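The chain below stands alone and is given as structure tokens, in the form predicted on its own.
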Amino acid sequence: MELYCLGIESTADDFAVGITTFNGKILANIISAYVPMEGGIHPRKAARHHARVASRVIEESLKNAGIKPRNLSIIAFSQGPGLGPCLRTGATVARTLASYLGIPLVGVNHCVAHIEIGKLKTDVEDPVTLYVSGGNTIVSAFDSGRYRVFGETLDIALGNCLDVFAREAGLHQSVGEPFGAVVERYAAKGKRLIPLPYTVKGMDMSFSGLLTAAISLLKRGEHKLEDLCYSLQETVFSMVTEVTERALAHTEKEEVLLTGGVAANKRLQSMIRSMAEEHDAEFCVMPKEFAVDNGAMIAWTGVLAYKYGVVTPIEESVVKLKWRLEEVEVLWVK
């Protein structure tokens, strides 16, 4: 008989589920955006969204996987980290219907979710993981058990200084279109190289100070914006790309992936695969639809811990914000 997991992803701006086999067969995969009219994400609205499209959501995904809520063998959810009541709408769908189906609830690492999805999309078996979005700027590999983290920004993520940089230049999205991808566009027309701070400290990053000199050159008008989006682009890769240059050379690991949502960013793939070749690593980039934060990769990483025996009881299953990716043991890798 088949089993089947679903998984909720919803620690910021994305409520979503999917609906993976024990054996990794990917059946249903639905994402619903909370798009705020203007600024950044606002926690509570995003949470007020992620509760009003998730029975839809839900619905949606059963129908496309063609299964009942009876055939479920386990709910996954993502515990953390995340933004506090985005998680929390996430959890309570999650414990009730697992309460509901009277089936297991696993509580999932987002961070550890994105590097298994890859690893199941890829075929990779044990990267030096470069994972990029709005949340979240982490180098990691596994060691001991772990995934250990041997980089990451010290402030805010690659993302969210792209995105910040975006609103600030007042650049106009098409309809589902990430800053990011704006800024890429902007970039490809720029030629000239301005000088921003570059800032690595020992294996870890910080892109405050760089966006912040970037904004005021910005206002300064003294450059062309296809100009100032180049070098913005140009610097935060370099950096990140820097930190998983050193983490290949420590690990010696035989394979570079790259996910998270920044990693569609042609110029980046660019960057991490020129660098991978030169290790004579191999590169391999997440498909869109699964580097973005999706619930198959919950479902998926829901199941390999349950076949290692993890569950997570309803009074466990309390949110955890800050719930950094070195702290889960991860039993399935050896």
Second form
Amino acid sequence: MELYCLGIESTADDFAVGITTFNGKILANIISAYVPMEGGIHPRKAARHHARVASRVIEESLKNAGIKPRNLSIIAFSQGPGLGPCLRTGATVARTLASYLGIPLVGVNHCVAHIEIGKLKTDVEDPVTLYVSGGNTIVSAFDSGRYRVFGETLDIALGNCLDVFAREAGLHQSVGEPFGAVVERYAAKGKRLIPLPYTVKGMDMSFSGLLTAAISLLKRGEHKLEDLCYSLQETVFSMVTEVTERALAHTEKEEVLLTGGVAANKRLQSMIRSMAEEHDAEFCVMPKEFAVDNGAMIAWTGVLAYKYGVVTPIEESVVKLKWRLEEVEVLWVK
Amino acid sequence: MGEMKQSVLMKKGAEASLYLADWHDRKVIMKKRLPKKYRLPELDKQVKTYRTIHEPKLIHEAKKAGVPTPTIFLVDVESATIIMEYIEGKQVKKLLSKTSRSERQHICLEIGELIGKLHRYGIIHGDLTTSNMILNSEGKIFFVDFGLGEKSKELEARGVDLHLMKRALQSTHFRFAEECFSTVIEGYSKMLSSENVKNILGKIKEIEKRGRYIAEREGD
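Switching from the form predicted on its own: structure of the form predicted together with the partner chain?
Up next: the whole complex, starting with the chain shown before.
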């Protein structure tokens, strides 16, 4: 008999549900994005969106997977890190489902899930992972039982830096186009590099000063918007590539995995690929469907953990807003 | 840059290569920052230039703080190369586990004092490992490689700096790590106020709880 896990992801603006088998077959992966009328993500408004769409997304996932709720063996949910109201909404849905069906609940770390789905969907086995999104910027690799953080942002995430700049600049989005993609489109037409602060401190990066500098240049109106986008991209991508390179040289791993929403950017891909080639390392980029926040990654990581005896009793299922990647014991990797 | 004879590659890092060379009848270390293909040439130049200027500055300032460092002979921004004094001596990494207990304590006390002097002056080394410390024949300890250094008096920066030192001791000199680190702190405490030291030790505990940096130094 096939065993199934349903995973719920709700760390930020997406409410997503995925269903996988215990053998890693992905049967459903549905994402419902909360799109604000203006500005960034308002946590409570996003949470309201999640609550509204939850039952529809779950029903649709079960339909896609061709199974009934009673066929599920476990429920996995992203327990952190993320925005409080969003996380709590997903957790509430997960607890309800698990107790109603009388099956185990497994709390999953969102960052671990990004790495695990990468290992499932690409050829990598033991990579240095660069995870870049609107909420996270983390360079990690497995060592002694955990995914260790080798470098990260000291302030805002790289994707957030691009988003805020795009909003400040009033860049025009076509329907459904993420801000990062708009910046990429403008940057492709830029030619002139405008100096911006390049802040790598040891293994860590800082983007907030750079963002402020870029916005003040924008407001002065002396530069072409295309050149500013180009300079912004070149600078922030060079920074993350440098930190990823340091981690690769230090760990002597042979693979690099690029994931997260920003992984879709072609310029970032080409930089990481070029760096990996210089170190004779294999480069893998996640397909977009599984690079962005998704439910399949939560379901699959829930399966891996559950097989090693991890269950999260309801009374311990409180969400962890600042749950760090390296706090998780990764029992399933040897 | 003048005449350069017999340069031998000593270490190839992610960012720079170190060569041992003969330069005007002197044994020198040549540190060359390599171009990165992934970066735009003009950005690559900007970054390498900044660092090629910044590192010798920190090395020089460390001297003012009372910490022995190599003398800088030449900085060539164009080729992103720094030529500096070759410190004749032994890496502390290679002798710390082999020497007598009293000698070990003497060295660790000295290291602690030197870190304290750096921090008091507002310098963060950024890569405190025993392989970046050299003991010369006169018993003087030199700090080298300020490539990841910065100017800061912040608690977090100081805490991370000392934490890296602790990790380096644990991975390379694990049998004596605890004893060594507490002696380092003893030396360090001579340079900063007890209030300061208390806060920094608290910070180190907090950093350890965060769980990062744990395996970074293994194999170093």
